[in-house]
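Single chain ahead, by itself, as structure tokens, in the form predicted on its own.
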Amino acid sequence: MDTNETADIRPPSFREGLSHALRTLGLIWDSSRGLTLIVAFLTIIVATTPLAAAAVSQLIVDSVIAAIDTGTSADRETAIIWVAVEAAILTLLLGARRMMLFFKARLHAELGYAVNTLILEKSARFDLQQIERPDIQQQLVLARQHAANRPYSLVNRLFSGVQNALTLVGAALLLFSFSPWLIALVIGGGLPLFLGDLLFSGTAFKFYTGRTPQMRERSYLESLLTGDALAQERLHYGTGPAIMDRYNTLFSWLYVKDRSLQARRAFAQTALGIVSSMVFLGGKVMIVLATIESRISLGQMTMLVTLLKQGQSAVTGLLASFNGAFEDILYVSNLYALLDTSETFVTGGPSGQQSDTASAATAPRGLCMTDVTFTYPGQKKPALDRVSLSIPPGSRVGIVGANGSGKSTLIKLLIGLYTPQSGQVCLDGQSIAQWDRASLGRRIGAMFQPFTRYKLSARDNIAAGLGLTAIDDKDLFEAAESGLAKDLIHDLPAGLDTRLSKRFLDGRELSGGQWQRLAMARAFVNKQADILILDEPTAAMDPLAEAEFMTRDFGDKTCILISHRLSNIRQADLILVLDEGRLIETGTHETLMLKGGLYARLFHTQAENYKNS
């Protein structure tokens, strides 16, 4: 992997950033209005009570001095009353801060759930062509990396900004009564750290976002070293040390780059922090000199020093909130880039509903392709090139060809997972593009190659064929029997409810052939399906199970079978022969053998291999 390669990262413009901030506020308002209002109310309390405490501190000091000078009980009582008032204010502040932490934690959880839901729903709406694209995969990774934290952090910084702004305004009004220059010192003391953080936020965003491919590579190498499904090859071939070396090299490279960035950031923040402290000390010197010259009282000095510190902290906090919000917006932009990505898969017209002509009541006319061409993104050569075919209802069709000839691509086009660049795919005379996704799912049962091994229960592995809806055990066992998985289910410790994964303490792992039987059962569970598409359904089966499956009666269903074992499809009504994306032969076994073309050569080669084995 070229570690010098980085993604082209463009930070959002000011207008885009403002839009992202407003959208995030809209998200939190929609997800939890009550919590938002509570946190806003507590923010106001936390912002104003320190100012009140500072003002009361002046009254306490002046009352104490008066009591010392006069020795009257009235002045002593006044001082004690102001101490009690300060205690009440500080108690209110402490309670408000504790409650705000509690409600912000709830807000964090609810907003994180809302954002994750948006990401998952968006991913579910992508079609297969989109979800397979590397740029979409990178968008998903970037959005999910900070799905729960960055949107909440942005909102939290906005609340903190409001809190610090209120504190700053109150402190400025009180400081103005002594000297307007103190306000300038308060603001000037907070600027250096803000400018430094602002500079490094953009740099850090470009670094961490631009290095996403390397970080994904690192995660993949970790999975090679820890995944149980990958362990046998790693142990047998001894690839562990080499993988570990690659992991160490990649980690070291990322670590050095990160360390360099953090070191520069720490040095700059230290230097700028010293500048801020010197400005604050200058203001404190002004106040002390004014007290010595008797222009203000000791109580006023105490209040002004406290306000100076609170004001500078408010400025630092306000600018830090602004800077942090800017950084959060940089990362939140990844979320909205994903959510704003157009979804290319549209079925049933603009409304997304199945058209009247694509209804279940339409008379079956079968599947057909007309001059279909499909090319994968980034590839020059078409995976399918001007393919035309017709599959009548109730027929049994075999598809053969070498690896890479376009068989699986053909299947994905037939069931609408891919959209051709040219030509048309039709079901019952209606373009596949006008069929509703759910309607296609009801019409077509499919077993894909490779198939999914759900780390769920055996029940869920079969019920996935009907969208994981609740299905009677009787229907599940019928589907299992059709897929040759009935005995497998009976042998599992908890039957249909057995968890199929070693990741769980009560889980069980299956062999490749057993997983394949469950995948076939999944294709058969939908009784309404009048079309069955099976991609290498017997690849992991033993010869007896394969023979049992291939002699099965599929009734009046259309059955489309992809198989490298040509003996499995010799009884098919129609055989389609693909070669390098072109449909070069069609016919029955007998006609193709008489023709003496590619099919006949492949069949004779396999037959000779069986004889010699």
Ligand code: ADP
The other form holds:
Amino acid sequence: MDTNETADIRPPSFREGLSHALRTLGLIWDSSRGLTLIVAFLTIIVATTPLAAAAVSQLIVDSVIAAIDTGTSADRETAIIWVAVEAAILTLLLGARRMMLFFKARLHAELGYAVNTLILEKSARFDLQQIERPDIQQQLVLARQHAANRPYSLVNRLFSGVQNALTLVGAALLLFSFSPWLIALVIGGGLPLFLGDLLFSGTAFKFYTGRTPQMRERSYLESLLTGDALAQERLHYGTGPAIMDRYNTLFSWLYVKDRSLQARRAFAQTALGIVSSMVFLGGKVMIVLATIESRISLGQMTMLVTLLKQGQSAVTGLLASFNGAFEDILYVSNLYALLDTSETFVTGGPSGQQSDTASAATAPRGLCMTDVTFTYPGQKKPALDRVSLSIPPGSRVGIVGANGSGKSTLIKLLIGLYTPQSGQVCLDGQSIAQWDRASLGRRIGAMFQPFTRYKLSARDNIAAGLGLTAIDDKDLFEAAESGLAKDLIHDLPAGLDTRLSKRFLDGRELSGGQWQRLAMARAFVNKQADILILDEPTAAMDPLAEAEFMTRDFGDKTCILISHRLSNIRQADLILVLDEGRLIETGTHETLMLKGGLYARLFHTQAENYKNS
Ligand code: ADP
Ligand code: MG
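For comparison with the form predicted on its own, please write out the form predicted together with this ligand.
Shown next: the complete complex, the earlier chain at its head.
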């Protein structure tokens, strides 16, 4: 996949943002109550202890001055006691900060795990039609990429927002006793930096999301240059330098844009930082003058200067959390959009046996389609157009048609992986939509096109046909034999337990045809399945083996074979001929040959080729 960046995230409204933030807090609360409470408690300590320290600093200075003035040992002791109190407060602050780091790291890990689990479970519940949707794919990629960080970052910003707000309120209360003007100075001093951030966060977000197509392109080019599976063609055709050129052009474009944005941001921040400092210095001058005029004590001066500084940085911190939370919420809203996508998955339905309803008992058994039309999302032309067919149990069915004529789509509809836009698919008289996936999985063994190459063991590759359950070696070998994979497994260094990827230690890589044999074994491993489907097993099967599939005794199992080798389809009880999504001919070899249509023409052409070769 080359989609790994933000595309079109719509900024959520303030209310949505707030509800996302609360929902994230709910997630963290559910995933670990104890930790949340501990972090909340530590936040309060970290927010309030600096204020206490500032207040004590006043007492220290005043008691030192008193001790100098009077010289009594009582005053000296008082000064020492206040110093000890300050030390205790600072130790508490230090400890609380350290503990908070530790507990926040744990919270981070737990929330990341919880969010990842939610995403994976959601993804597993999507049906094929949903998981193939580009918008859902995009949401999934984005959600997975940011699962570990964004939700935590949002929570962290909420905590530090609360921490700064508490500090600010405390500082404001203490400053107010001196002069309400100081509060204005605190806020006025922090505001310029925030405004600078705000100004640029809008631009930056637009910039970073606006260039997403380029970012995607960049990572795709990177994968072309580094991927092992892509190396063969790159080396042979020498496309490397040209790809590198494109990469460089793209990189300089991105870099120049990025640099100018960063430069403007840095300049603005410096200028606004100077304004902030001037405001702070103005406040300090006020306090110093008041001290010189003896309106406040030296101790009070110390405290007020400290509070002014703490207050200002609380304002900056508070507003920065606000700003950062805005960006986190954009990503988190993608996550919630994904989690809130409704699922169409059926979990009830017939148990795999015939349904006990009266209508089903009299309905014909086997597979049938009535007037089925299916169009892929975003396509105009239907992939299947008003197809009706009936496949009685135990029949041998061959499906033929040019590439893209809709054969594989027909299979996916027959086994309920797609829902048609109109018309109906039935299994044993029950709409396929009412069957649950698990029982369909038990009844149907299929070799798909494309099939999955599990980079797991050979054992897992076959057992995947029974949901990766534990299966006896004897049964696995039997399936391997049916899939023509027995010899290949015997040749593997650790037999069934060989890891099938060279990326793992002692792993082996298979050829395309070998993979196909394993996929075929997978289709055969479930002995209970009464419907077998092979979608173009051509590379794995030699012509004779494929012919045998049509004539072999599978008892009363229904066998469906999609093949371009018409000589192998010849023996089928029923041949379906597809052309551009329409079922144009059905019948046996004999009736179709008599008819003299597309099938007959194709058959003659292939027969000629065989004769000539
Ligand atoms: P066949 O198996 O006969 O070669 P398919 O059933 O795979 O043909 O494809 C039928 C048509 O549907 C083709 O035009 C193909 O491009 C289109 N198609 C197949 N799979 C998808 C998909 N996942 N999304 C969109 N279009 C698809
Ligand atoms: Mg196909």
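Residue numbers count along the first chain shown, from 1. Note that the rigid core is defined as the largest set of C-alphas that superpose within 1.5 Å between two forms. The structure presented is a predicted model; accordingly, all values stated were derived computationally and were not measured.
K.L.:
Any CA movement of 2 Å or more for residue 262 between these two forms, core superposed?
P.N.:
It does, since the residue 262 C-alpha is displaced 2 Å or more between these two forms after the core fit.
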